[in-house]
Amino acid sequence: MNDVFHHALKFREDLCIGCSHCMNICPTEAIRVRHGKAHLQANRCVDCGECYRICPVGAIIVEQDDFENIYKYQTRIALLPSVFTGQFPNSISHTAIRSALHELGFTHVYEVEEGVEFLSDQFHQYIREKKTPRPLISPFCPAIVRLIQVKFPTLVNHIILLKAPLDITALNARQNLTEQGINPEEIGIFYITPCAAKIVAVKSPVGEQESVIDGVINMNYLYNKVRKIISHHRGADPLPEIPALNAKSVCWSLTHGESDHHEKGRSLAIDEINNVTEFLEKVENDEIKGIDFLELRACDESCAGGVLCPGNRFLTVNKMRERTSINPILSGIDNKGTLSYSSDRQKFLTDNMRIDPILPRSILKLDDDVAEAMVKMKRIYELNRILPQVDCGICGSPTCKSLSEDVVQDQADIKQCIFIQKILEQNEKLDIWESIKIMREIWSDNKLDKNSLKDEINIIN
C-alpha cells in the first residue's frame, strides 16, 4: 500500500486570486489561504474535484497523462465507460464513436462495463463468504474510499474488498490479448476518466501495489477530439460488433446502478459528497441501523456528474437510459450482456479480484508520541472554545476548529482570527498595524492596498 497520496488536482499560484471559494467548499477542509493563494493540505484531500468545479478563474487543474503516451505501445487499448457515450447526442452512434477512437490511434476498444456481470456474481459470493460488518460499502467510487479512510476511519472495514468493473475489464483485456500472442509489454491500457479521483485510483490505487492500467485520459479532452473527427465525417470504416451490454451494465455507474441490483437486504444509493458525508456521520455514530448495502458516489448523478464530463449530467443520464431501450448495441435486458468468459478466464479473474484490506489514513497526526498527541488534542479543544465559532474563513482556515488545529501544529497563529485581534486591540495588547500585517500575510498586499482602493474609500467616506 502506498504511504503517500497521489493527487491529480494541482493549484496554479500564478492564476489563483485567493477568493477562498475552494477553501469553503472542500468537504475535508483540505485547503488553506496563505499569502493570498490557496494551498492544499495533501493528507486531507480526497480528489473529489469540488474545488476544481467551483474555481472562478481556472486556477485548479487536473494533472493528466499526455495523450501522446498511447503511441509508446504497439497495442493501444481504450477503456470506454458508458458515461462517455452518454456525452454525445443520440444521432451519433456507438459505432461512430468507436470508429473515431480507432482513427485517433487506439487499436482496441473495450467497454468498462463489460466487467459488471462478473463483478455482480463476485459480490454475491463475497457477501456469502465474508463476515464484513453491515452496512457493506461499495468500493466503486475512489473519492468515497479515500473519504472514509481520512474522515471515517472506523468504517474502513465495511468497504467491500473487490476490484471495480474498470479493473476487471482491464485485466480481461490484457489477458485476452496476451493469449493471442501479443507481448504484454507492448500492450498499453488507457482509461477515459470522468473525474480526478479515478486518475488517482490508477496512479495510487488503494488496496493494491499498482494498477493494471497504464494511463488515464481526460474525458473532456478526448470528447472534443472525437467530436471533431465525427463532424468531418471521418472514422466511418465498418467495425466488428462488440458484445452487447444489458441495461444493468450500462447504468452501473449512475446513481442506483449498484443498489438496485443488490439481491438481499436493504440498500441505499447516495450521491454528492456532502450528502455522503452527512449520512456516514450518522452511520458512524450508530444513528442508522438496518442498512445492508450502501452505494456511495462523490458526484451528483454519480459518474455522469464527474468534473471532467463535458455534458450536462441530467441529459447524460437521460440519454444513457434511453440507449438501453432503443439502441440494439446497448439493449438486451434478458441476456447477460457481457463477454462470455471461459472457465479458465473466470478462474484467472476470480484469482485477481480481491484487494488488500483498506487501512485508515491520518487526516490529523498530532505527534508520534501518544501522550504528547493527547496534550495537543486538549490544546485544540481549549483554543476552539475561545474562538467565536462563526467559521468566517478570514483567518485563512475554513473553520474555527481547523484554525485551532493549525495553531497547535505550528501552521498558524491564533491572532489570525479577526475577533481575537479586535479583543487584543481593545485591551491594548495589539496595535492596528500589527493586525494589518497579520492580514497581509494571509490575504496578500493586494487585498489590503489602500492606494488601489483610494477612490472607493473616498466614496465610502
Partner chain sequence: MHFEYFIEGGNFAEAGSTSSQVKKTLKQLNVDGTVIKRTVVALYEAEVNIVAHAYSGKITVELDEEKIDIKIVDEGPGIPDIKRAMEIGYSTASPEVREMGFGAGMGLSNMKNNSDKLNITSTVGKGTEVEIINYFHL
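Numbering follows the first chain given and starts at 1. Whichever C-alpha set is largest while still superposing within 1.5 Å between the two forms counts as the rigid core. All of these numbers come straight from a predicted model, not from anything done at the bench. What changes on going to the form predicted in complex with its partner chain:
- Relative to the superposed core, P388 undergoes a C-alpha shift of no less than 2 Å between these two forms.
- If you fit the rigid core between these two forms, you'll see the Cα of H256 move by less than 2 angstroms.
- Positional change of E185 between these two forms stays under 2 Å at the C-alpha, relative to the superposed core.
Switch from the form predicted alone to the form predicted in complex with its partner chain and give that structure.
Here we give the lone chain, stripped of any partners or molecules.
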C-alpha cells in the first residue's frame, strides 16, 4: 500500500488567505496553517469536502478530468446519478436532461441507480451469509470507508465487501456495449460526481486494483452546461429509451435509501460525518445491539448534500421524492421495477462485485512501537496540561491537544502557542521579536507586517 494517498481536494496556495476556517472544521484534523497557508496532511484526509464547503475564497478546488477527455473514446458513456436529475426543476423532463448530455458529446447515458435492484439482493444475501460482526456497514460512501480506516481501525471488518451501484452499472454498461460488438478499448465511462470522495474512489479505489470508470466529471460543471442547453431549447435529439427504475432505487443515494431496503428496526441510516463519528464510537464499544445494517453517509442529506451539487440539498430531496410519484414517462421512473438482468449477466456481475478486505491505516497511533508510543503519550499529556484549552488555532494546529501531538511528532514548537508566548515574555524567557518571528512563520510576514496599519494605527488606539 502507498504511504501517500490520492486526494481530489487541492489547496491553491495562490488563493489561500490563511484564514484557518478549513483547519477548524476538518473532522479528522488533517489541516495545519504554516507560512500563512493551509496545508493538508494527506494521510489524515478522508475527502469529505467539509473544507471545500467552508472556504470563503474558493481556494480549495476539486480536481476533475478535462471534459475533452471524453473524446479519447468513440463510445462515450455518461453515468448519471439520480441526484443530478434532482438538481433540475421537475418541469424539466428526464428525457430533456439526457438529450442535453447527448448533445454535449455523450453517446450513451446510463443511470447509476440501475444497478441498485441487483445490488440490493446481493446485500441481503451477504448479510444472511456473514453472521458476524454486527452491525455490517455499507461501503457506499467512500468518505465513510476512509473515515473508518483512519479513525476506527477496529471496525474495518464491519464494512460490506461489495461494490457500489456505480460500479455495477458501469460493469453492466461495458458488457452491454461489448456484446453489441464495440471494442472495449473504445468505450469510455464517465461518472458525474456529486462529491470529492467519489472521485477518489474512482482514482484510487479501496479494495480494488483499478476502477471500471474511466473518468469523472464534476456535477456543478456539467449542471451549468446542461442548464444552458435546455434553456436554449436545443438538444431535441432524443436518446433511445432506457429501462425505467423503480422509486426505491432512485432514492438509494438519499438518506434511508439503503436502509429502507432492510428490515425495519434492524437497520439504521445516519448522515453527516460528525453524526457518523459519534455513532461509530458506540459501535466500537459494542454498545449497539440488534442492528444488522448501517447506512452511513458523510454529507448531511447524503448525496443530495454532496459538495459538488449546485442545488439546495433539502429542495433536491424534495424534488426527487416528488419525481418518483409523478408521470413515469416524464420522470423515467417506473414503480413496477422493470429492470432485470439476464441470468448470464447476473452471474458475470456476481463474479465481479466483491472487493478485497479493507485495511486499517490508523492516524491515531503515535508510534508503531508500543513503548515508544507510550513515551510520546506521556509527553503529550504533560504538554497538553500547560496549554490553555482555548482551541483558538493561533498556533496553526486545530486544537491544544493537536498542538501537543504535533510538538511530540516534531511538527511544531510549543512556543507557537500565543498563551505560552505571553507567559514566557512576562518571565523574560522569550524576547518579543522572537515571538513575532514565530507568529510570522505560522501566519506569514504579510499578516504581521509592522507597517501595514500605519494609517489606521490611530483608529486602533
